[in-house]
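The chain below stands alone and is given in structure tokens; this is the form predicted alone.
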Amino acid sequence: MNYKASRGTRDIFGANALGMSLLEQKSKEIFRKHGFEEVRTPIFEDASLFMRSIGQVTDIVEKEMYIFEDKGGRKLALRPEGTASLARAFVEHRMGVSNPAGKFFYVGEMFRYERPQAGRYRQFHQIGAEFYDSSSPAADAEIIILAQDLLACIGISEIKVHINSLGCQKCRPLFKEALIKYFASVGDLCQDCIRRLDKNPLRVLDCKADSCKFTDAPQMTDYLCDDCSGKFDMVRSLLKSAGCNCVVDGKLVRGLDYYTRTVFEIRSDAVGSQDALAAGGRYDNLVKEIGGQSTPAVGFALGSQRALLAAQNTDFFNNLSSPEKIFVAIADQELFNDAFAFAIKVTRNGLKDNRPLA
């Protein structure tokens, strides 16, 4: 029998493996320069952690999570994203005490059962960062700029930063009421929209099938309280001062229920319709909801495969060197010794060009 990789997974080798390793290496260097500490969480957690934090009425929980029972009858889930796992670790190990700066990053595999597409797989890699215990708009701006810097380090500069505010527990209910009233006037909604309208009307805005019908939908920015409005203005001002031009996108709600206030996506035309390379936002209530102290937080995640797909025509990929360009067929021992010495030099000092040995 000939075995093949399972649907939605793939083997990573050659230039793609080199690109993945270099992206992770560069990201760690950038994170550490910003004072972020690495955390590695298990690839599976209690399934209720994701159901509670991500939200029952989300595509991830409803359709995409890999859930299974172990031999002890415990319901577990392969992690579909990194924020909930890191928040659980933050609470469990009281990381706010050992790391007062509250800055953490992670690199690893995530799992979602969805239709495989270019740059999107059922097992995929994410690079993410979380900034705890700061409600300052400067933390939001730093996270967005950090995500932008990670993409720039692999040659991706043609991007669009979309940003929105989802408000807080004070002003969001008013926006939800306005949305319900508006959607009642829109005919022929899909079944997903009808179901979400009752439990989470913000998720209706994220519908891929009906979004074209919502051109006149209310905007959250018109319902923000003074505090949320002031902080959103400050985030945009800080981004502008850092040279990051962003677009306010009223339909941007993100697919996870834990978000509050700032949400964002960084998009590129280089990867087709699935154009979000990195995304995130603020989640000030999550830590408390899973048993910790009230702790404001903001973070982002970058999809490694999709980012590398967007970088495939950049100098970053063109300058990658495969081992076969260094180690070639050797006819005699003397030439082998020369090649070996050259290979060691390359390993220590880096390859200056892509020319193979003659």
Given for the second form:
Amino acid sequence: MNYKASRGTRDIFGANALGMSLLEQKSKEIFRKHGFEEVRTPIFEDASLFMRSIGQVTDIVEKEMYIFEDKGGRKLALRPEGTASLARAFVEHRMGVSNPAGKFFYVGEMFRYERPQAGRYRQFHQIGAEFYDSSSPAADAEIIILAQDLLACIGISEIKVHINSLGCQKCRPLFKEALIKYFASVGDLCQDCIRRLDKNPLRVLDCKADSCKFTDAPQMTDYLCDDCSGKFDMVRSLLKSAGCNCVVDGKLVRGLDYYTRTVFEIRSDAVGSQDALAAGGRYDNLVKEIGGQSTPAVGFALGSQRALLAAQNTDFFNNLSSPEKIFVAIADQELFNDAFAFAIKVTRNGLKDNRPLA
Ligand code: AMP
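Since we've got the form predicted alone here, give me the form predicted in complex with ligand AMP too.
Whole complex next, starting from this chain.
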């Protein structure tokens, strides 16, 4: 029998493996410069952690989680994303005490049972950051700029930042009401949308089958309370002064229920329909929801494979595809003094011992 990698999974080798290592190392450098500390959470967790935090009526929980029972009868899930796991670790280890800056990052594999296509896999890698205990719009702006900086470090600058506000517990119910009325007037919704209409009308907005029908749907930005509206204006103005021209996108709702206020996606035209290279937002209620103290937070995750796909025609990637330039690429990026760089030197130069090259 000839074995092949399972559907939706990929072996990563050659220029892609080098690209991923460089992206991860460069990201870690950038995170550390900004005061973020690394956290490695387990690959599987209690399934109910994700159900509770991501939301029952979401694609991830309804269709995409890899859930299994272990020999002790525990219901576990391979992590579909990093935010819920990090929030669980933050609460469990009282990380707010050991790291009062509240800045954390992670790098690792995630798992979702999705229909595979270019840029969408069942096992994929994310690089993410979470900024706890700040409700300041400056934290939202810092997170978005960080995501942009990570993409820039592999040569991706042609991007669009889509941003929206989902409001808070005070103003979102009014928007939900308006949406339910609107969807009733559209009619002819798919079965998924009909089922989600009552429990989670925001999910209906980004239904893959029906969303093209919702051109004149109400926009959350028209329903924001004064506080949310002021904060949203401030985030945009901070981004603008940092040179980031974002587009307000009233249809952007994201597929996870924990978001409050700011949500964003960084998209690229260089990839196909799976064009969101990084995404995230604010989630002020999640930590309390899973048993911690009320702690506002904002974060993002970048998909490594998707980012590298978008980097295919950049100098960064061309250098990786040409073995002679790999050494230069690594030296250029000041990632020289680790075992990885040494291994490349050994391969390229046939060195068998530790003699320095220069
Ligand atoms: P999310 O966790 O859904 O907010 O997604 C954050 C980022 O992870 C996206 O912008 C993608 O770059 C990446 N991503 C999400 N799902 C997948 C997938 N199935 N395959 C590859 N990358 C993904």
